[in-house]
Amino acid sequence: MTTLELTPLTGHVAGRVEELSLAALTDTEFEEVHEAFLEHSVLVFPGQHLSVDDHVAFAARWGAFSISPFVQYLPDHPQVLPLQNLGKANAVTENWHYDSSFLPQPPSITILSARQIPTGGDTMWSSQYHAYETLSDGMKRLLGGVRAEFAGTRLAKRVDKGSEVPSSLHPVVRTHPETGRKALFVGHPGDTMRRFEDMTTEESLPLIEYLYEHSTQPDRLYRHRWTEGDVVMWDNRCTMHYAIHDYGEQTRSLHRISISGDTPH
């Protein structure tokens, strides 16, 4: 029997804990929040206000920590990746994504510490559980064994670097090491997910589009209004995120640690 104040948040994802000190976390106590994890896919952490020391250290529990390309992390915490506002023109995270899904090796949770929250700003993630288990059988057929490229096109592209744009292939179905479930595994519809195996981009995209749209209907979706101090942290083999970006200049500070993941099957 678990101890944890959590209440789920929507009917498919995420849950919310409540009266836990991740800075003061126990043995105990992280098992259970492991399992709450394992069923909900987002967990959320309020009044958290962790350091950097902590922060690090709550995430170092998960695994080895991952580092992507094109970003600049803190000098003196090189795992820890400070999200500032670069504007809505440079906001590559205002579309539905898995984080850094072209990699051979994607991570597998994203952990965000909030610093300072302007109005507006707001989080939104997907359960792919659901977008692939309401997927017809006939579809779900289709898609088995298929695999799509991920491409780092728009993180490219905003460091100059467009023709050095990093991909790889995954499977479109992929299946969760720890619990066995099914989850979709798409991207944006050119730019990031750019194509299935041994077909060509105008083949592909139609059916791209389709999985895209699907991914995303209401009835799987979460949305974090933030506040500082909140602690939010994300599987990221089994859902995807959405960073609005409704704030014009104001400050918007995070801190994100993501944690090592394997190849996807």
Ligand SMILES: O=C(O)CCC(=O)C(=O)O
Second form
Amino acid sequence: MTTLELTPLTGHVAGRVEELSLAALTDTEFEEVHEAFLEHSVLVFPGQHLSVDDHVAFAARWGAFSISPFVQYLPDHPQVLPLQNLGKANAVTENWHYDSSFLPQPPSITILSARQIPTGGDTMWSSQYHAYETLSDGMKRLLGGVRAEFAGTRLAKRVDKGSEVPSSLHPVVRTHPETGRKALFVGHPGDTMRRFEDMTTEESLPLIEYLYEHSTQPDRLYRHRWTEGDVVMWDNRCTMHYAIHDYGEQTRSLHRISISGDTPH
Ligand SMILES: O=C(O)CCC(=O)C(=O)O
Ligand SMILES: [Fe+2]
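Here we have the form predicted alone; I need the corresponding form predicted in complex with this ligand.
Below: every chain and molecule of the assembly, starting with the one above.
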């Protein structure tokens, strides 16, 4: 039986864990957090104020670090990515996305630690389990076995890699390797998720647009209002997220660590 102080935050996704120090986590507590994480897909740990080393140590419990060649990590902590306010026009995360879905093996988990929070700057998550489960039987049948091309278009634009846009083919319905549940795997129509395999863009886009829209309905979302010291971790195998840029030039600073994942199937 779990002793974790966990409060579900919506009916489908996210839970808040209180009275637990991630910097001093025991193995038993880790097992309970792991179980809760698989159940809720997003966990919020308020009031942690983790040091960079404690953030790294907590993240290391979940697997190997996922390092992206497209971004710049802290010089003394090469697995910690500082997220800063780059201005609304440069924000690549203000859209619904799975992190690095263009990679053959996208990260499994991302863990953010909030350092300085503006007025605003909330982040939202969607339950892609719920998105899949609420499709009709006919649509589930239609999507079974279908793969789509996921591309790093937004990121490539920002780092000016010219026409070299990395991309991968992934199943549109993926099975979570730990829970065995099916999740809808989609991306922003036309750039993150370009087209279905062996189909044209024109043929693909209407359905991609429907699935993206369907995935992000308010009844399967959690919206987090940040407080400094919060740690939030999400499962990048069954959720999308969206960072809202409504805070102008104010400082917004979070540290982020990602964990490597398997090939989606
Ligand atoms: O800034 C945030 O709240 C999240 C940004 C994001 O999409 C990410 O870190 O993967
Ligand atoms: Fe992201």
